[in-house]
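Next up: just one chain, as structure tokens, the form predicted on its own.
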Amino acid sequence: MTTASSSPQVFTGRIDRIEVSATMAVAAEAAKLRAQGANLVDFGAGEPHFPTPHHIKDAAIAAIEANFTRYTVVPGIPDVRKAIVERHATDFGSDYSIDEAIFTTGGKLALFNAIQVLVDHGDEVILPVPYWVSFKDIIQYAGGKVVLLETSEAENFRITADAIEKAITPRTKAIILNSPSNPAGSVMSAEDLERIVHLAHERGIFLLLDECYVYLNYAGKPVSGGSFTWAKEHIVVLGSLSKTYAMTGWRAGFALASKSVTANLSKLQSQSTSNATSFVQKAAVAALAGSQECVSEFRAEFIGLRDYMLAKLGEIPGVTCTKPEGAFYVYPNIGAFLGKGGIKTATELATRLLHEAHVVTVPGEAFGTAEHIRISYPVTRQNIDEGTRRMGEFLARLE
């Protein structure tokens, strides 16, 4: 007789197609090294080093005091989106309405949930490689099929129009776009993303726009999207407060889309998470509304990491990087060291250099590319001193 205790767990397909986060999965490895003990240099963590500007704390706390602490409607207040459509249409020209915004817990739900709305089993979704970690495993869970378009590292991992116009097939249902791009900082031009504005329209295919980094464009004025407000029907744009602002403990994200789109999005969000936390909205609107300052002065400081740690790495033997325009990740091929001191994989390299270095990295692997590694740049100079150095003599010793 089979006891309940005994029997085999059954889950879903669903479930299986997906993995846990790389990016989650080596911050968890490096806190069990840090609870032992290890002196961690960390390069994994995609988040700002810089603390929450104190007058979005200022709002929150207010929140809090006044007790604005029960469920809103599903979409966000009224404040919020209107912060949302204004901060948006006034940086990049747009024409959303309120009715055509939503406020989720994190950039990442809107893309999660835009996908579940749009991509059924079989659709196809164009995916530039390399990728941001998630976008593929969502893909997946809906069911849909991941077309990888490849880029080439000679050109910074561009996305050009006439690649994604020769992916396109009569299955294709979505292409995702995210410039500038986790985890090479590349930088669509502005003439390209136009081309593939029409190309998607004409032909009835949603464009995903991930503009997570969208302030962080070191190679000229911010381009969204979304300013193609001609193209609204088969736009989706999909924001985060996390980087822009320094909050991504917070969970604040949003999306902008048709009404039609948009209402879906609430459908399904009513039916999971139901409203963001009440009082992050107030946060929101005082970022989103207040002084932009902070976004200049973060925007500055992580230029000059940038070229900080690129000079660092250049002096490492046998380690090239391309220059990224924008983010704040530099995605440097290490595939000199591949078949040295038994290492076969960009993960085995990642995993020694935590364990016998205690240098984090994330592996390339996990973003569609066997030769390189990510390294979060937004740290301390002294960090990146210690950190690549590290790294340095690691790899010297391989042989």
Contents of the next structure:
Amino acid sequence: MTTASSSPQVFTGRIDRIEVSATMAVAAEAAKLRAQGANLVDFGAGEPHFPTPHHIKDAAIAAIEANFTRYTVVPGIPDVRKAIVERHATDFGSDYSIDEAIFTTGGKLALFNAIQVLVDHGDEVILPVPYWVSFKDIIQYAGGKVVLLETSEAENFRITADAIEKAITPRTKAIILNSPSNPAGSVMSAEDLERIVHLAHERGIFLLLDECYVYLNYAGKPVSGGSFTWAKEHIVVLGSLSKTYAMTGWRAGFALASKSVTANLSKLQSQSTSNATSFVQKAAVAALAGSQECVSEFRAEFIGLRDYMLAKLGEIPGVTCTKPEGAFYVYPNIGAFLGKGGIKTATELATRLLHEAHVVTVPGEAFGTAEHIRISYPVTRQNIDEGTRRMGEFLARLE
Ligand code: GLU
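Switch over from the form predicted on its own to the form predicted in complex with ligand GLU, please.
Following is the full complex, with the preceding chain placed first.
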């Protein structure tokens, strides 16, 4: 008997070129175990553990009560586009106009749409390793060719302009930068970023700047590529309210780009999601235009949690870890345990850690490296104590 779902002709080449997002797969597996009664320590999908601040929730509730529940224009109501532009101008000195901003159903959709709009079959896209899980698949979905750029763990996986320059070829269409980065928390120097902007602009290459963690830069003052206004034509800033304002489930993101790129993002969005949720747009205005106190409070808490997590991991023999300078992940090297206890890969290690010690992590293969696991640390200190204790005991048992 043949089943339609197993026939290779049924599904498109593009859907076969991608896999389920590893972070989402880990979250689903964790939910399944939790439903069976497992007491998990969840270091899996990365999201702030704080509730969304009250003034943001109140704005959404007020919008619903006022029946602000109908379609809006596709790229977002003028107020939200204005709030995006003004927040960015205040914080980074950029000069985008309202026509150069689009509000999207999460930062991931802004990225997805930007790649569909800019990357064609055979176009090369430079992607530094380790990379956030979805970059590679989204490029492949568009038919682009991923050009991986290895970085050095000894240098905190930091990307340099020299390395980018060497990876550029006549077929390079775009470069993806994510600083601070997910999963390693590496931060580019402002000088390197500026040199890369020059390189890209001079050669007509698009820079896709995933700035989801721009406010979680612990190395110094946050820097956005969007502040290089002279290169606007080739820069797409991809932003998210998820991490900055603890709004992961709301799906609130945006892009800032030239008028022509923004118009094309809006054209694509008009054929898929249309507008992002109406009352989420009102909440986003409250987030972006309201008090920014929560942003610095979250940032201070994350720095404390990073240091606490690093100290606890440091107590586990055999585990080494770079010190992240931003975002909210640590990316420990577990290479010393591969080959022990029948475990050959980071994926096997993360799977056994989940099933035997009930600790959720994401294996390094999802981010392009073979000897790491990613730990998301926005959790309580008690959870860090318990999770690292379980990890230590599990790893000590491997022979
Ligand atoms: N930043 C989150 C993570 O990497 C996003 C999850 C996702 O959308 O893949 O865990």
